[in-house]
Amino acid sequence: MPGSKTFGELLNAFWLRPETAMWRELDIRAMASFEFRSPSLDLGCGDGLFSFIRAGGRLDEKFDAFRSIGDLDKFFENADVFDAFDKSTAPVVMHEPGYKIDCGFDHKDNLLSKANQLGLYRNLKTGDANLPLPFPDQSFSSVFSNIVYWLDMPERAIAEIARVLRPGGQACLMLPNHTLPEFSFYNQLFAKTGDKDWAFLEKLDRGRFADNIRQARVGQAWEAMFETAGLRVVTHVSHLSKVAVQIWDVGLRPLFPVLCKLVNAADPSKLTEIKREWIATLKQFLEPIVQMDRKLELDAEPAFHCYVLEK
């Protein structure tokens, strides 16, 4: 099955947040038909780990995404703990990715510094995707983006993606479905009801769904934006069942700060073996969920769309 070789690498990178590995594996499977064709753009590349692993890159098992973090004491104040960079935590690349991406674009310099260590991107550029993209018309043959729904005006961002694509070029976009808000414990139990007994869920949510929900749309609404921008749908895959999203919604997120402290306090000579056992245990439970994502849809549409579009 597409993407099956990547799950172990994702768990290695995100072992203290395995729900993230599960989500990203489902993203990889959904976008199986998309190929980066040069010149290529990863719009909102972040630290580059997702695209690196999707490209077949492999890191030393001692590395994880949490070696370089900051403001851990402000985790429940919604601080972005990943927006930190420590060059001493550079990963050891055990297997080079199978292709290069010409440009990685993101608004956070610390994340781009992390991405620069992976050897995946030929060029990295800082910028705000809410603004017109700093690229000439028809600059790219392929664009991937998983940030359009975080932006203030997604229709404008989609138009900009169309502008920088060459005729015949393709874009792959991950976008939330209208069902996503229905799967959020915070949204259903607190935001919609105002019941103060559920106010503790604000610490679980940490502002995530407040941003995601505002852009959740039915497929027809997204497709109308594509048509206006001059993009046609090549493939459309729905993914992320209610079960998968609700596992991710809680996951190990509330324990993350204390887990980081436990790891930092552990005997380094024993940590790698503990990590192997941890990943093997998690894989027994999460891999079947990944395999059954479509089966778990039940009576609710999945939470996300993956569109491959052509100009």
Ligand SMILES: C[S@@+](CC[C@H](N)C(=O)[O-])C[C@H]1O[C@@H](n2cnc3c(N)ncnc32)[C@H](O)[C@@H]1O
Second form
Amino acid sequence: MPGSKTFGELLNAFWLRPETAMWRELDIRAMASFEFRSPSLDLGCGDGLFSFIRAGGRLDEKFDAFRSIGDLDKFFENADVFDAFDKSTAPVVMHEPGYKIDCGFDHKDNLLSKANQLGLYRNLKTGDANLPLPFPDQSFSSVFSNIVYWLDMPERAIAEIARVLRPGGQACLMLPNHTLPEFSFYNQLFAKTGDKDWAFLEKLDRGRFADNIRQARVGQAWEAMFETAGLRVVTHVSHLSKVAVQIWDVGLRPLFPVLCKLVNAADPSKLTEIKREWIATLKQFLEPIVQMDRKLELDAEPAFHCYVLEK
Ligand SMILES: C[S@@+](CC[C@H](N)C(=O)[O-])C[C@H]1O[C@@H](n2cnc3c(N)ncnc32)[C@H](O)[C@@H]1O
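Give me the form predicted in complex with this ligand now, not the form predicted on its own.
The next block holds the full complex; its first chain is the one shown before.
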């Protein structure tokens, strides 16, 4: 069963937000054909956990992504609780990743400090990907990015990716499909209708709709941008069924601050055992959903595109 090892690792890291583990496992499966060929760039690498686990890295069982967080009391004011760094919570690497990435790039120093603890990146660089990338033309043989749709001008970001790629180099891009906003409870029931009865969904959405999915587009629209930038489509995989997105849309998100408090108050000698049982329970439900992603497409196209492109 390809990817099941990575799913175990993702659940270990994101046990309090299992919906994130499910989403990221589907990303890993969608990008199976992509190789980080050196020199490689992870554009918007964040804390590096996704790329570390995708590369086969394993952290100790006690590690999770929620040890080093901040602003928990501002969670419902849409604070990025992950934008914090606590040196004392360094992860223990149990298994080195199967490859290294030459450069990790992100605009948040705290996230890069976390990424630095993983031993995955040869270099880390802070910068704003809305601006021209701080790399000379033809610097990389491979670029992975899951952030193009977070940026103000995706066309410009794609042109920049093409500029820093060498001829024959490949880019792997995760991009939202036009169906993503259609699957969002907040968008469908409140943003589109203005029906005040659904206003509580703002607390569930926490600004994600405005921030993350404003650039959702059909495949042909993305493909036109690739062509303009001089990139040819090698593979195109659609993933994230409506069912998966709607599980993710709710998930354990609203309970997150209180779950963190519960974990911090728990007896550390019992926590590992409880965490194992928690993960085993979740796997029973989420593993079949991951396996069935294709089958669950039903009458709507999946919410994300994963493109591998060549210059
Ligand atoms: C969806 S996350 C992806 C993180 C990681 N690559 C992954 O796949 O899990 C988006 C990342 O983009 C970064 N980001 C957002 N806007 C950015 C910008 N303008 N410049 C650089 N990084 C940015 C965020 O800090 C975050 O780490």
